[in-house]
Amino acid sequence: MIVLKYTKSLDARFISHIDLLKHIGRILRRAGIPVKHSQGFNPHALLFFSPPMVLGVNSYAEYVAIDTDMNGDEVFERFNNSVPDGLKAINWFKTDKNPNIQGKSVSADYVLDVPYFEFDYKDGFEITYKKKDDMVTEDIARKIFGIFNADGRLGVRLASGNNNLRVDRLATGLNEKYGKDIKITTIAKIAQYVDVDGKEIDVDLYLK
């Protein structure tokens, strides 16, 4: 199995997940990449992805496994060969199943588009936003799990998987708590952690 991990940006963080999954599949299909399918009345192609990004943000660290035979290095090459720019891949990794880095996900790196500053969420941040018909008022402290300095940017861990907390509604807390002008577009995932063991590891370390 060939796992990519490739890029979601420019005009490609726009397409939502349900479209990525079907654009993924034609694409390499057009690269002529063979995938193996599911056994049954209704074969799928296997392909793993990893959890679902928020429609317009940035991402550096999206991962797709691939059950091929085909060789990683013509994997990435006919791929590449067959993408817009912003889903290029920019590396690949070998694994003997699927990594199941959705379903072991638990947080994920951003980069906020404005200076480094400080805020205090240990002890509470509340947020409100909108949830189908309702408004829902939630403390996401728990969901942050670290802010860091990412060349003079904020950076922020949060919670991802089951325990998702969105970029974008944490974005547009602290415009409102602070002042800012956060724009989701200018958002950037740089990295994925899943866990191993009870512990946090960077997503190319696991798969490496």
The other form holds:
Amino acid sequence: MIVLKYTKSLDARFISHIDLLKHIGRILRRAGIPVKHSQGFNPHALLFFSPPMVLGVNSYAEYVAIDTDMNGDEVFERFNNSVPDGLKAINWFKTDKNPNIQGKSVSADYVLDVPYFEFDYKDGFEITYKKKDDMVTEDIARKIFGIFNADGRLGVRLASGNNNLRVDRLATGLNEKYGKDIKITTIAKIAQYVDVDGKEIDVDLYLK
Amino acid sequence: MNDYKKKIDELLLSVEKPARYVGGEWNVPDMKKQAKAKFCFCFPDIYEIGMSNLGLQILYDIINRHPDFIAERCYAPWTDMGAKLRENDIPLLSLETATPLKDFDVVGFSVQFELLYSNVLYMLDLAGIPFYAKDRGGEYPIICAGGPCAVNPEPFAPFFDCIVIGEGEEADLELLKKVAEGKEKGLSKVQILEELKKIEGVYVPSLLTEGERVVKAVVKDFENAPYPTKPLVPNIEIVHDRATLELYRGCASGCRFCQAGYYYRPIRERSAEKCAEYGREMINNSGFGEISLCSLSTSDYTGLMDLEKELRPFIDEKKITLALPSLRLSSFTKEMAQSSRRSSLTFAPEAGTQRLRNVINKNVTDEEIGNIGRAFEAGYDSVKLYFMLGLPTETDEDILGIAEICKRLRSLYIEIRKKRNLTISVSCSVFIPKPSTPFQWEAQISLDEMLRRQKLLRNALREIKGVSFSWHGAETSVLEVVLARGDKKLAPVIVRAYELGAKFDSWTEYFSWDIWTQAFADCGIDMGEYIGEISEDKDLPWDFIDIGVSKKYLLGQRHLAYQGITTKNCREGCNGCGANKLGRCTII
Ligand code: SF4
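Output the structure of the form predicted in complex with the partner chain; the preceding block shows the form predicted on its own.
Full assembly next; the chain just shown is listed first.
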């Protein structure tokens, strides 16, 4: 199995997760990368993705595991010859089996396009957002794992996976509480972490 | 990235399906080359529908292949985005480079359907371009139109500088060449239009003289006509999300209600080898998981079996599917049912009795309907049937005949499959007498009568298990016939309707009958004038358009219809419609 690490930025950041799943299948087909299919009445390509991204947010740490016999260098090169600029592969890894990144996800790092500032969240951070047709208020404090200075910008580590915190909701909360003007479309996800035996590990290291 | 692109990006998260507005599809050609003239295709419906249109993809590809020209695209923004553009003072932009429509040399609308007329104005309005050609000076692009509705361009003619009648493959390139030359030489708009008028198929409304005719443009060498083998691959799900292969143009069946069947004559087929080659190239270049075959009556295509055979190994190797839509009952075989692997079969008998099918020349016999049994043997459990209500000479017996067909299919299914879970969905539209068909003189039934007949059918179908029934809006059908057979007097009505709020008329949630009746009333025009039977000796607004098929032939067909006499399929021999004066019918 080959795992590609790829970006989802520029125009591609507006592709929804569902559309992306379909899209990657098409990319692999036109790239001539053979993908193994599941058995059974309705065979589907054996592809495994990292958790869905929020629409409009850039990511430089998306992963897809591809069940193929082709070697990694060739997959990487063929993939990059068949994708629009926003969806470029930036690294590849070889694994024995499906690394189950989605299932193991615990957190992710994001950079918000606003000068670094410290904000209080440990004693509670309430945000209000629309879910379906209802307005929901939620305390997201326990889903914020930390903040850091990312070359002068505000970096945050947020829960990802089952217990996911959508970064756009945090950004909207910060805009409201601190009078900032963080644009969702300029946020960038820069790293994805998984839980391996109770430890939070960058997917890149986990796959090495 | 220009400023508009940045502004648009910021709006995208506040609208539904932002990927509609970002472009960046795979296979978008080079937009940076030095071009002598730039064209923007406008499709007056949303992205998902416009991107599914094969004609537009063909023309887009042809222009962009030319070293001197660039074509971009623009689809009607959904109402949420339309409102955002207005709020933020952003004019309507092209998808590829976020260039305002006003900055192109030529802006070309694809007019597919009468209910999109209001959306043409919606797009012009968003682009800040005056509606009427006479109100636009040389500072505006040449605004042109094309597409199936050009068969009777009169209702919208006053909005356009020129209209391409027929097939745009060659005409559009000629048009761009002349516009580029005119620009170089510093010609005025009128001088350029005089040049454009010389192109075959180009109608310049402001320059048409009394008694003059415009001959439809036709691609003579269809076999070798360029084809978009690098199709654009959308980033969101669109209506026809697959590679589309056009097998032939025109139709040999001669159904008397069908405008496309007459408008796209002569009948020109592409060889199976060429189609297979295109099919493979398209998949390799796009990665689509499905090929669909597109033509007016796909299963009539001479090379269908050869094509299937040629493509089969490739399809199996790539694990893609081959879809066979709109099968004709008469050429339906069990192999086809099996190899197309769809969940549901689609058939269009159009009328419930043999008598009425003879009138409309839909050569589907009762016996052939029995052929559906082969699909049941192949494992199908669901059938979709299409019919029309209000056809000329229709009686209640014909309508009840639809229910009879459903009953027959149900017992056939039970007999073959020994179970009862067949689902049948019956979909009915209302007959619309369209220009350039043998039925162009016919009346449309009244609104009340439409509702009565729908009710009659609905009640009859209710008694059969497993049948669902849907029908098209009666009021939109009335508007469709009025706009289809209209004349220049209707242009101000369309403008008035737009002012009153009409847009996206083909979307039930937006269509407003009140707006349109109000618009007609405000302009002092009686819709009834366009709905009733038209006397055969009356001049028709579209008489000046020469589609090849002669008026005499159409009239002859109408008279045969009333006698219940059918006309043979052109594949059995030429019926002398006249279309071959514009190009050879290759099936003969
Ligand atoms: S010219 Fe003859 S073969 Fe061709 S479409 Fe007309 S009737 Fe049919």
